[in-house]
Each structure stands twice: as C-alpha cells, then as structure tokens.
Amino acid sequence: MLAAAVQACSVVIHWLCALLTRQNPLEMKRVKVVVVGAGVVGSSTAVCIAETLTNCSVTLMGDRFTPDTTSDIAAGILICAPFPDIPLERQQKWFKDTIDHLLTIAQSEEASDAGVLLSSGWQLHKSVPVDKKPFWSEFVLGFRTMTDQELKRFPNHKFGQAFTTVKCECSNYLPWLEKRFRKAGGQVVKQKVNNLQELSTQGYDVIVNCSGLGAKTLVEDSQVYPVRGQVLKVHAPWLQHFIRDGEGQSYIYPGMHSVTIGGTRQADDWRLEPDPGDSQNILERCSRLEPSLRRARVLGVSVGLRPSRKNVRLERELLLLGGRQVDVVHNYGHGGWGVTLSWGTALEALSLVRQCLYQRPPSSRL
C-alpha cells in the first residue's frame, strides 16, 4: 500500500514538472545567450549571467577586447554625475552595487590581480555647489566637507569634498573578469557584429546589447554620441591622493603603476589621434592643481571615445529577427561612468535576462 502511494506521488510530481516545463519553453533546452560588447559593462554583464544562470550557455562577443577597449583608457575612479531622466534611487542602486562589489575585491587577495584599490583625495569647486552632497556620497568612505586649512592649498577653489573611493584599473580588471567568465563556462568570440539579425540566425535565444558607442549603428540609436577624452600617464610616485575639479575637466588620479592626468570632454569628436595641444593644456591645468607635476615624466598619451547618451538605456524588448521573435536586453549609454556603474547595471541586466526566460515582454524603446 505504501509502495502504491509513493508511486502515485511520483507520477503526480512527474506530471507537475512536465506541466511547468511546457509553461516555460526556454527552460526545455540550454538557453543560448550572447553579450555584445567586451568593455567593462559587457564583461561585467557576461560574468553576472554566466555565474548566476547555469542553464544558459553564455557567449561574450565583440570586435575589440582588452587592451583595445575604451574601458582600458578610463581612469576608473568611482565618481558619477546623475542622468537627468532616471530616478535617483535607481542610479544610487547602480552605484552602490558597483562600489560594494569592488570594495569586496579591494579587501581580498585578488586586489592586485584585479587592479582594484582604495583611493583617497579631494573634489574641488570654484564656487559652492547647489548640492553639497552628491547622490553617491553615502556609499563612498568618510565623505566630508574639506576644512578651510585643506582648502588653503587650492586658492582658486572655494569649496571641496574629501572622501575615499575605489579606483579600478581596467588593464588589470578586464583580463581578470575574462578569466572569471571562462571559469564559469563562458565562451569568448572575437567577431564584429553588424546587426542583430545575424545573431538570431546563429541561434541565440537572448541578445544582450552592451555595444556602447556601437549601438549608434547596431540598433540605429541616434541618441548615442561620442565624447572624446584624452589622458596622460605620468611617472609621479610621490603623489598619493587624487585631486579632481568638480566639473570633471581636470583630474589627477594616482594608480598602481602611474598617475593618470586629464582630461578633455569633446562632444561629437571622433578623433582617436592624440592632440599635442590637448596634452599641453592638460599638463598646464593639472600642474596648477599640483605644481610638482611639472617635473613628472610623461609615459604615454591615450584617447578614448566615451559612449554617451542623455540617459543610460537599460531595458528589454522583443524583436522580430530572421523570422523569429528574439528577446533583447539593452545595457549601454553610460558615457564616462561605465566603470562606476558597471556592476550595478550588469545586475539589473541579469534580472531582465532572467525575466526573458519566463515571459515575453511587450516591445518598447526609450
């Protein structure tokens, strides 16, 4: 009698499992997910998906990988300006999730390999800002207003903030992420993606678009535009604290092997060649903030195009590609804040991918 009851229960459980499987057709097979774009946003997103959704086969695809991405050029300091049309609470979560993730690495034995370190310093303002406490101030360490004594060092500035944040050097961090991605079973493919339809024909069930500036042509997003940034690497090992002008035009960020000084913010400028005039201007501006830089040796000059947009695009939609409906998750348009928001937006993109496995969302576009 007991055996018959057990057998009956087994039949019911089997029937329920079969019913659930029919309700979730994507779970009947190993779901193929492709992440397009191998910068810090794409790499972070690929790691989050591969490590969390074990029923997915995840491919990271792009035409440029480290050390040839825009992320490799970024100074990688965790500071951010708000996007105008995104709820501040959402942006705070992106920032908090990212800095918490990187703080964990910074306090681990992986810190050196990952290129993640704590960085303390000052953000300066020529006049008192309307918002004396940025939206991210509660998530960095020891945020406070600078004292009058501290400000005496910077006579052209009237107000300042002192705090400790995280610096993430992508020349180390991206290879570290790729290793972590491969360990989770991820596949890496170096390939230029011309349109989303070709990914559909390759059999991918979910496409995650982290193409950055490439989204301008890949999904014909006219809101995406480049903001040219030029930085110098200098040898100045005596500098231990960062200095940043509040407007973000001039900054000095000590790192693991050199000091990054910058910069430029040249909208709709596609030039990738270093501009000697910009280099000279950067040196002059930063030397006014830190006179000892006049004797620093320049190690190199780099130029990158920030993938800018009025607002980050982080959403899902359902597209008809190659005669079939394909779920697409967009995660791009971070501008100069790619490193700062990378892990937070990756976690939200992961949540959207998870939703794709259970439901078909209505088509939408921001």
Second form
Amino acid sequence: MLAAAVQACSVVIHWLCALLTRQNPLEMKRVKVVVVGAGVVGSSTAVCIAETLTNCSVTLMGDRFTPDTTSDIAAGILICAPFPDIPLERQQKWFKDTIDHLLTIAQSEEASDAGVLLSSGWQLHKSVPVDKKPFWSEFVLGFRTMTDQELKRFPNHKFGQAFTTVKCECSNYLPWLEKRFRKAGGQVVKQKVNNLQELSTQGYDVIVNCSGLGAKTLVEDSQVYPVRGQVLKVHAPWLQHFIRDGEGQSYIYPGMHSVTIGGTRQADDWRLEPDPGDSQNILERCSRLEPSLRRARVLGVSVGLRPSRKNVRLERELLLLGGRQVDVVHNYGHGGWGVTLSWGTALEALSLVRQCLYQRPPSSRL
Amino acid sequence: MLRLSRNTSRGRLQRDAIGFLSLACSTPLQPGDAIVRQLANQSNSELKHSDMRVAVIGAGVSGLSTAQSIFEQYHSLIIPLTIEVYADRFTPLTTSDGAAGFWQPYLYDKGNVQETKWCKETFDYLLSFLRSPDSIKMGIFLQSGYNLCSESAPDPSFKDSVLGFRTLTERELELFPGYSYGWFNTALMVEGKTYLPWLMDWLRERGVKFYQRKIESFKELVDSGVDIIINCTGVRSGDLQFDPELTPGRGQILKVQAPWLKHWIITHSFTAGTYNAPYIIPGSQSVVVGGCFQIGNWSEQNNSEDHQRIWEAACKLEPSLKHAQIVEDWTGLRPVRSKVRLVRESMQSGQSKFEVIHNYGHGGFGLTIHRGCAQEAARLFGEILELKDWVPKSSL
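Can you give me the structure for the form predicted in complex with its partner chain, which would complement the form predicted alone we have just seen?
Full assembly next; the chain just shown is listed first.
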C-alpha cells in the first residue's frame, strides 16, 4: 500500500514538473538505472526500485543468475552477527525490515512459490555468552533462553536460545523475485560487467552495485574477501528444528526438500570445489548435535564464497565515468548475512537512489 | 539352553538340588549339564501353573505396547511366558496408523490426573530415545507448534510435560488472525506407521506370535487354554463386552504435501469441542490436515462435505496450504470414553475362571498415553500373578 501511495505521488510530481518546465511529460527522459549482481541483494534491490520508482527504467544485470549465484547455496536462515562499525540501530532496521517482509510472504498463499517458511529451533553455546541477547532478538518470534530440560539433549552445551525465525530458500525466492521484477517493468540482462565505465557508455544514469564478491575487481575494493562455506544437503525429513552452534561453526537447517548441514568458514579461500575432508568433518560435528543425522542419506555437497567485508558497504557516490556524471549506490559486502539483510539493505539502497534522483537537474528528475 | 527361573518356587528347588550335587561333585555343575536338565524336569512335574499363555486382543498401539511392557517385566520371572497377539487389523490398517502421531493430550484432563501422569510418562519414555540414531526407526522426532484459542484460557494439563512451554507473544498471534490467545511448545511426534512395525519387530524377535483373526468372545480364547487376556480392542471393545461409555469419535483427515510447514497448529474452539476445529500437523512424509470429531458416527467412509469443510478451515488458518497437493483422505474412529478403561476383571466361562485386563478407550490420545497405560497394565498383570501365586510377592 505504501508503494502505491509513493507511486501516485511520483506521478503527480512528474506532471507538475512537466507543467512548470513546459515540457511534454511523456517525452521527459526516463532515468536509466542498472542493478549489477543478480544474487539475493541485487534482486531484492532491483525489485524495490522497479516497484517504487516507476518512472525509472530498471535493468538487472549479472553474469550469473539463479541457480548459479552464491545466494542459491545459502540455507537462507535469518540470523546474523553485527558489523563492528555500523550503528546498531541501522543494522536492526535492516534485520527487522527483512524479517517483516518475509513473514508477510510466509503467511500468504505465495509462501511455497517464494520458498519462504517459518523455522523454529535452538542456538547453542558451550559457555554462557557475555551478550545473552543478539541485537535482533526482538525481531524474531518468541525469543527466550532455553530451559534446563531442553538443554539436556545437548550435553556439550551450557546455554542456549530458542526462537522462531524465517528460512528463505533462494532457489525459489530468486525466481519469485525475478517474476515480480518483470511484472514491475524491469529488464533482465545476462552480461558480465568488467568496470563501471562500460555501464556509463551504455547510457545508465544510476548504477546500483550489488556485485558481492565481484566488487573486489569491479570497483577495486581490497576490503572484500571470500569466506568459503561448504554445505551438505541431506535427506532427513523428520528434522523440524534448526540447530546452530554458537558462532555458526556447525548448523543444521531443515528446509522444504532437504536439510542443509554445515559448515566451514575459511577466509581468503577461493576454492569452489567440495573438499571431502570438510564433508566428513561437517557430518561428524552435526551428528554430535543431532544423532539421527547418522542415518541420513547425503544428497549433495556445495560450496559458496561469502562476499565478506569488515562492514557492509551501503552508500552513494557521484563518479565521473567516461565523461558523464553517474550516481553509484553501493550495496555489497554482506558476508554470510545476505539473505538475512537483503530486503532491509535493498530498501535503504532504494532511498539512496531516490536521493540521487532528487539531486538531479529538473529535466531528468524522476 | 535351559534357563533357571530366578525367583520362582521351582527355581529355588532347582538351585537347592544343584547346590547339593555341586558340593558332592568335584567340578561345579553348569546349567547345560544333563543332570541339571533332568532335575528341572522333575521339578516341573511337582509344580503347577509354571508356564503361562497370555493373549492380547488388538494390535493397535495399546495392544502392542502392552505386550511389550508385559514381556519386559515378566519374561524372566515366568518361564515360559507365551504371548500371542490376536487382531483382525494389523499395521498399517489400525486406527493408530491413520492418526497423525502427534503427542498431545486434550487441553484439560477434567480431574483425570492419572491420565495426565500416564501421558507424561509416555512423553518422557519417547524422549529418552532421541539421543539414539534408532529414534528414526521408531518414528519418533521433536516438533514445535502452536495451540490457538479465540479467547484467553487456563494453561493446559500438559504444560509441565512438554518442552519450552510458553504463552504466545503478540507478534506470534498476528500470524493467526482470528485467534487472540495461545501457547507455543516443543512436543513429540510418534508416527504409527513406523512405530507399530517397530513394535511388532521388537515383539517378534522375542518370540511373540501374531494371529490375524477376529476374536468373537473371551471364551474362545479361554477354551483354547489362554490364562490371561489383555483387551486392547479400542473402538470395537463393545463387540466383546457391552460398554455404554464407549462410543466412536469419528475423525476424517486429509493428507497433503506441504513440505514448507514445520510446525503443528492446533486450534481450539470451546463451542465446537475438541478436534472439531481445524488442525494442521506436519509429519515426516506428509502433512495431516483435520478438524473433525463426530461422536456416535460409525462410518469409516470418507465424506466429501467433511473434506470441504476441513480444507476450507485449514486454508483460512494457513493460507500457504492453497498450493499444497492433496494426496488422500482417511477416516478413523477414535475409541472415545469418559475415561480410559484400565482395570482388571475376574471372569468366568463355564467352569473356567480367567482374568482380563482391559486397556481401551483412549479417545484421541492413544499414542500420547500408550506407554503409561501399558506399564499400568503390566502392573495389573503383576497383581494377578500375586493373587494366583504364580510369583511370590517378594519378587515383584
């Protein structure tokens, strides 16, 4: 409903501008926006822009699309750790916006199409943590400390938290987002972008950089580095709860069609091939948490490189590219929290794009 | 190999004789030695009622688990202990098979604290298997979910039995428009279609025999030499012995494919009555959708009007079901009774006196209460043995 109201306002303003500048409103130049990167962050950002800024033409551009993005490997459970240098309220808003958006989908008829489901479970700690409540604890459902009776099942752990969060499976969610994007008039282009100049040459006015790990070369950001994650998909349909060990070393995430177990966190490791030693190790660690996994059939193994950065980069800059002034909004470096922060950072990226447009000369505004 | 009875009178005779002979011989005697066997046979003829035939009627969860409890507690005290299970329906065709397999008693026990205790005993028993990888073979796993009410209500009788019991938060209630109160907890699933075959294998491995036939009367079994009858005939107990308090509580369920659902959702309407309000219970293979409890209805046929009503109510409760594929319907008759009949009864047929232990009338909570009741039935079995002097009081 909010999107519709904004849409109505922007149309009115467009016509008013046209009247003031004595231009035919229908001939006013549409702002060309390109979103680079078609993972969960790029796709979410593209949808937000296309649905809200209806007088922009929006293109989603990437060299890889679902099911070949990093997001497709992710289990998609909404949990995260804080970035050290970003105000907590801002991160909280990102988390809250994302979970609220996904909860609405989970309670709708679209839930199964979109791959969104409620997931309850336990986060376990071997010793009592200093911070007993993560910064997002009030945004998930029913967050509480585990009872002694509940902890009995996990003899190696002294403390735990129980809550209900959302699981968002990108192999369904990304195609669902793409449908929404196209419905809002968006264009999808499969193309590898080597540098931002190319995009300026192609006539784009605003570049939204959601290139994830690709930002390392695309915008020469040396702070970006991969954190390799290997996961196994197993057949264990009797598992209904997630179990996560403290810092996320080991986790069990039941999904729609399989259970994802993991993981590894290997910084600066670019290997995309599965490592059999890692698989063995993951099975062993997870079976200790959940003994019934010893009876589970392994369906497959995958590897993803988390696009990590000390802090996510979500900001705008004005660049001179190929003789043109081009607005660039960066939205990358989400590490292992891409799905978790996707909608919230997309909304903030949208507001940054809007700012860019308001600061343009009148003829090309909106 | 000859096994010596540990605590029976016959056992004591055997040991006394062997002890004397051992003293007389230079090498100690072993149970397998021929002379020991001879002694045991001699002791047999001096005692009566040393072996026993127990017939369990009914192969649902109550019959099978009672057979298990009796075997567990008495197989080393009574030798030989012959246990036979008679039923016209075996898994996967029993009422226990069709049920979702969700552990939860009715919200309130209405003073039947014994039943609450048996349900808790069952929960604790099933929970103890969870650390074993074999829990899958038994069909046991944990699942959390929501009990929803349209108005605030007292805490349910099972709040201390389950894990992590708490009231629902405002945000959680927003997920369920139309419901303003409720609880969240983690409970157990025990799926009949897996649990019953596991029980049968367990019993078969221990020499229990199964016979597929409908028993028409207790007399039939007594005439064939059965000593004690365990009556676990569920909703059709009335065929063997008239019981005005027993009535069917017809339930129809839809089995659907909705693998994105990981929580059970049970709604409660204090006007419509227990289980006449929609419920959704995901399982390991499919999701059970229900909300039908018709007292006095004996029809085991699926009804299309019930199907429609159940489906519409469930989709309203959980909109994502709209895209679920409906696999099939199933109808079962809950063996409803004001309270569970779990007592022993001395009966007579002609000149023969025999004992019956009744264990039926578990309504919609058979799987939920089965172990507690089976253990109680085994305790009643022990009472019978004491009375009949099969086993001295001190050994129980």
